[in-house]
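The chain below stands alone, shown as structure tokens; this is the form predicted alone.
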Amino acid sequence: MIWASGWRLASAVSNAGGLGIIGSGSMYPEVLLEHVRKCKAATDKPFAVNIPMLYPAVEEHIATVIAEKVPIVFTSAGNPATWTAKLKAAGITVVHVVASAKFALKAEAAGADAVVAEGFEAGGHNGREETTTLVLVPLVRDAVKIPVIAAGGIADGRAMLAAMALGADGVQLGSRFVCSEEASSHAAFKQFVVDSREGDTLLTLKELAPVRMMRNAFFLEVQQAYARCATPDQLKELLGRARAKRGMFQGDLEQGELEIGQVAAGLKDILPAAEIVRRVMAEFAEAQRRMAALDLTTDAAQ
């Protein structure tokens, strides 16, 4: 969620039920001071941090949460032992993002109160075992006994339903907020994506960190490169700095890394946040009838 999830979107999502989360990988320590502090500004309710330890300024934004007291803070693509006793000794609740069962257990053995399973289906950066968010949930849901949160696929209220029957105490949505008004993606991504359809989006770069991606002049860039055997420093050369802001933040749809789910194929609209948050449980509520209308109906068959 760089580039699209601020303090705008997170108490947005935190006002209307949901737990907001502050994307703090695209953002220097002092924005991320200022999203932090705007946020309490804007919500009574508990909102998180992202934040994401391959980061160049990481004790800084570790800091920030604690000197901040920021309640939650989700870590990701890391070493769960590097950080979680020092924030959990802050009174921080910590959750780990996971694409393997094997790193759920590291997580839950580094004192995780929670895991994110989050799937091959998502956006951004990915798991490298390509493991489906239907596969994965009930690998973790299995392996560990704190909570397990299911991403990569869910944007609507039937895949929550579907999530926490595979053994999800809850969902993390990503794509769907992206396509939010409160979100800070540039209006042309988001138009983008709800334009996009089912195969526009692809994971690749896995020689650097996977990465999911939608189809543009940048993406044929990188399959050219393939074609010729390019290096891993090739490759690097090529992605160079701020691809991601470029595209996703500045609205370049072309030269821009324009991050995203597999599920925008199934966005069609760009919503407030207190929507899609009331929509999703609507959808997750029908969900639940439908099951049960349908088990009431197996049981009069037999």
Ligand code: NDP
Second form
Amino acid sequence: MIWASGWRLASAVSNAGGLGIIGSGSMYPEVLLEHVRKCKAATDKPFAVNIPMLYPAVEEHIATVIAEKVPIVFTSAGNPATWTAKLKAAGITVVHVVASAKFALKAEAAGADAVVAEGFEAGGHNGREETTTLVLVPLVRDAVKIPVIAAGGIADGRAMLAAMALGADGVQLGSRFVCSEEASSHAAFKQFVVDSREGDTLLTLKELAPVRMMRNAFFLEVQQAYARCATPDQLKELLGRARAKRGMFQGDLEQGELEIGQVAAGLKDILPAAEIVRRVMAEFAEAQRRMAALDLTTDAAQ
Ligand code: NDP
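Give me the form predicted together with this ligand now, not the form predicted alone.
Now the complete complex, all chains and molecules, led by this one.
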């Protein structure tokens, strides 16, 4: 959710009854401070900050969330043992994002209060094992005792119910909220996502950090580099710096890195965040009714 989820989106989601999350990976320390303060002013509901541990100035972000008494912090892309104890000592609820049961166990052992089990369908940074959400959620559910939040491939209430049937206690939606009015993503990127079709996102750059992005001219250059058997250093050089900003924030649809999940193919509109929350909950209730009406009773089940 870098370049997408600032204080506007996070506070709108929290005000609508969800838990809004500020994505701090694209924010300089003073920018995060500003977003946290604006979020506090815009909502009296709980909200969270996601801190990717790959972030170059991670210590400063940690200091900011502690000083500002942010109630919940999601940590991702790194070892949960590094910051969990410090955050918890400051009274912060810690949720760690994982892509395998092995790392879910590590997060639990490090004292995390919950884990996000994020599958292969998710946009942006992704797991190396390519485990789908359908497979990952039950594996993580069976491995840990702490609450499990499912992510990756969830954009509506049907998928939310499915994730809960697999054992999740909650769900995290990213791509659906990129296509919200409050997301800070460039309007051209939002529209590109809405116009996209099945197969338009792919996982690539596993040698650097696996990332799911949309097919565009830059993605084709990456594919050509693989065809030439490029080394990791050559891939890094091709990626360069601030590709994600160029694509998702500045709207360069050709040369930018456009991170989004597989569910992009099903997104049809850009909506206010509160309307997204309302629709997801209505779809969830409708899907629950449909499931309850199914008569699956068989002799074997009796
Ligand atoms: P790059 O190294 O390509 O570029 C850094 C970008 O982050 C620039 O656009 C820069 O803005 C901005 N930035 C914000 N704070 C800093 C800082 N303290 N030092 C340097 N740059 C900063 O990185 P990416 O854009 O690929 O990733 C940025 C961050 O987001 C990383 O921490 C990464 O781990 C995280 N990320 C997390 C994802 C996830 O799924 N969890 C997905 C993708 C990225 P400017 O150009 O204005 O200088």
